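First, one chain by itself: the form predicted alone, in structure tokens.
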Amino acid sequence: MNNFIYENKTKVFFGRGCVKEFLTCLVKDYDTIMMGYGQGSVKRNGIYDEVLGILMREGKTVVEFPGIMPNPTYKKVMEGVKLARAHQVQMILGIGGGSVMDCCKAVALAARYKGDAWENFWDRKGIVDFEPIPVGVIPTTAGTGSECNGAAVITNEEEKVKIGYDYPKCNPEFALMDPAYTFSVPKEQMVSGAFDSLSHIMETYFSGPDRDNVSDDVAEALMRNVVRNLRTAVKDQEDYTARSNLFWNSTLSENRLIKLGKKGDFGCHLMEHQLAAYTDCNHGEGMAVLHPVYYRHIYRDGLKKFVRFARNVWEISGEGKSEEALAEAGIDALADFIREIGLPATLRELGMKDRKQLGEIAESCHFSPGSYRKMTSGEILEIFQECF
């Protein structure tokens, strides 16, 4: 394996009832806590009342930061920064999905920084040589894996760019992961989130080095587990075993573990981020549209790995098939699975009505250095046209 340094400071409390059992002791050293959440679902499903009740019983001053949207914007981040500074917030507690967790981590970073946070931490990779506000998270969806990393993917609406870097100092101090909290998520959101986990694993897996390494073996096991448990969860959304497995798969896909010694090809993510910056499309659904088409463009450049994918993830026999045919069969299996679980396969199904913006979006996409082949804006446009 290649050389690496591994760091992950987030302490995970996993299982039914973990919020009631552990939240009190985890916030004991903080008097003023900002509670960040989305657009109302945590109030409808009772999670908000449970968490707020614990904080109030402990005598905490709670500063509410509601309305965090999917694809959180830098404007929303700065709204949180203003609140955090005005109330001298000592901890930020994010309750919700990846967007909420990302926004809270971004607020924690920007609130303690005196310069232009966008310019120095999102527009380019920066150095966090100070301590952000401590963050704790209570995830309510499985998908992004944001609970165990320091990434905060944020959209700058003015610049039409969606981007994020992983800063270890922004890792949450703790993550309280109760799989039962994910039961209230609509089926469509559950499916798109789980596919996002699969996407994270694939983007790490389909990159060098391809010689024997632990990360690829672990990635194959995780991909098989996501596929198996997502099929189960689609049939029974309250299957606790399936939902808990998908929850932990999400964390393992993005806690840096399978990235060790790998370059990582997040070209599809970079393409989807720009689609979202222009259209505000659902992230997991956008990834589902892009992946099969993108892989048909690059599989010959990483043929051996795509053959492994077909054999070890989809259990496709190579008998009577050339390596190219077997690799293509694996990509076809992925496309069939996307349809099977009800995700869209075209940009039209995502709500795009015409092709006019595709050229501009393609020009705005960044190159992923870990890709098997360097993508030009022209080829990215081809991929978008084929997806349309």
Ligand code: NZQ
Contents of the next structure:
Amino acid sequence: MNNFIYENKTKVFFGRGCVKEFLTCLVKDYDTIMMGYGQGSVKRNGIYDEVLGILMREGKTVVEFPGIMPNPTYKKVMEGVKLARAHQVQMILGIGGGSVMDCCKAVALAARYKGDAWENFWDRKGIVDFEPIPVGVIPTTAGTGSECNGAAVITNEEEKVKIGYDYPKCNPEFALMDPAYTFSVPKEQMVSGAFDSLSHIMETYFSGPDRDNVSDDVAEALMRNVVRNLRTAVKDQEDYTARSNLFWNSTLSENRLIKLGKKGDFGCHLMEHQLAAYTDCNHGEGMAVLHPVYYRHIYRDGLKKFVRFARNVWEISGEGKSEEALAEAGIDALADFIREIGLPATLRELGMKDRKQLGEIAESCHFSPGSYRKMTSGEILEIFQECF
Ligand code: NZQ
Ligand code: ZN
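Given the form predicted alone, state the structure of the form predicted in complex with the ligand.
Next comes the full complex, this chain leading.
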């Protein structure tokens, strides 16, 4: 295991009715609260009314910050910064999916910073030596794990870059997680979110050090849990047990816990982020297209781990198979699962019409230092071409 420091300040309140039960006491120290939300789902499913009702009853001044889009832009962040500063907002409450939570965390950071926030916190990893505006979140999707980390993945449209770094100071103060709040998520988004969680686990698992370590064992349990519960939730979206497991699983996959002691290979994430910067594609769907192809490129460099994945996650017998054949069978099982749950498997299915931009996208990708094999821009382009 590599050395590590573990910190996670977010206090989680999990379960049906948690917003009604705990929100009042969590906001008691703040008079002016900015309520950040997306493009309308919270109004349609009643969550907006429930939260606003509580805040109004408590006599809070509420500053609304609506319209946060999927793949939130830096322009949108700066709109929030302007509002937060103008109203001297004391707390930001983000209600929505990963995009809303990320945008609110970004506003909290940038609003308290006097310099160029993009240059110093997104363009490169910076040092947060001040206190961002406190953030509380009410996640309404399962997948990103944004509720319990300090990352805010933001798209700079002018620079065609989508990026985010995990700053512990940007962790929300609290996360109110009611699995029933995720019932109304459209099926495609539910599946995409669950695949995002699975990606976070795989990307940690398929990286060194590979000697006996807690993280890899926990990761296998988490992967089996996503697969099992997503199959149940696809059949019945209102299965509370399945949705609870998917919700908590997404937090555990991205709250730093399984990353401890591991390098992590976030190569697929880095590729997907650039794909989204150019095409605005859905995050989990982009991950689904990229993963099997990427793994077919690198599995020989981490053969034993891919064999373990086939055996322990997909329960494939090794009898009569070489190690290579078994590793390949594990990747095939992953690809079959992607099809089974209805995720896109090619860039065409993701909506891309032609290959014109692939070279530029590949060229703009960062490399992941934790990969079993160091990628080149040429190989990244090959991966995109095969995904097409
Ligand atoms: O905008 P609204 O109307 O709210 O609709 C959203 C959106 O259209 C809808 N939705 C959310 N909750 C709903 C709902 N619809 C009905 N009922 C509900 N309860 O779902 C759509 C997608 O929402 P979005 O927030 O974009 O999805 P997700 O949670 O997958 O977040 C994706 C974003 O998070 C980033 C991704 O890159 C992407 O920008 N990530 C953030 C990470 C982090 N902070 O740690 C890590 C991830 O790897 C990821 O990069
Ligand atoms: Zn992700």
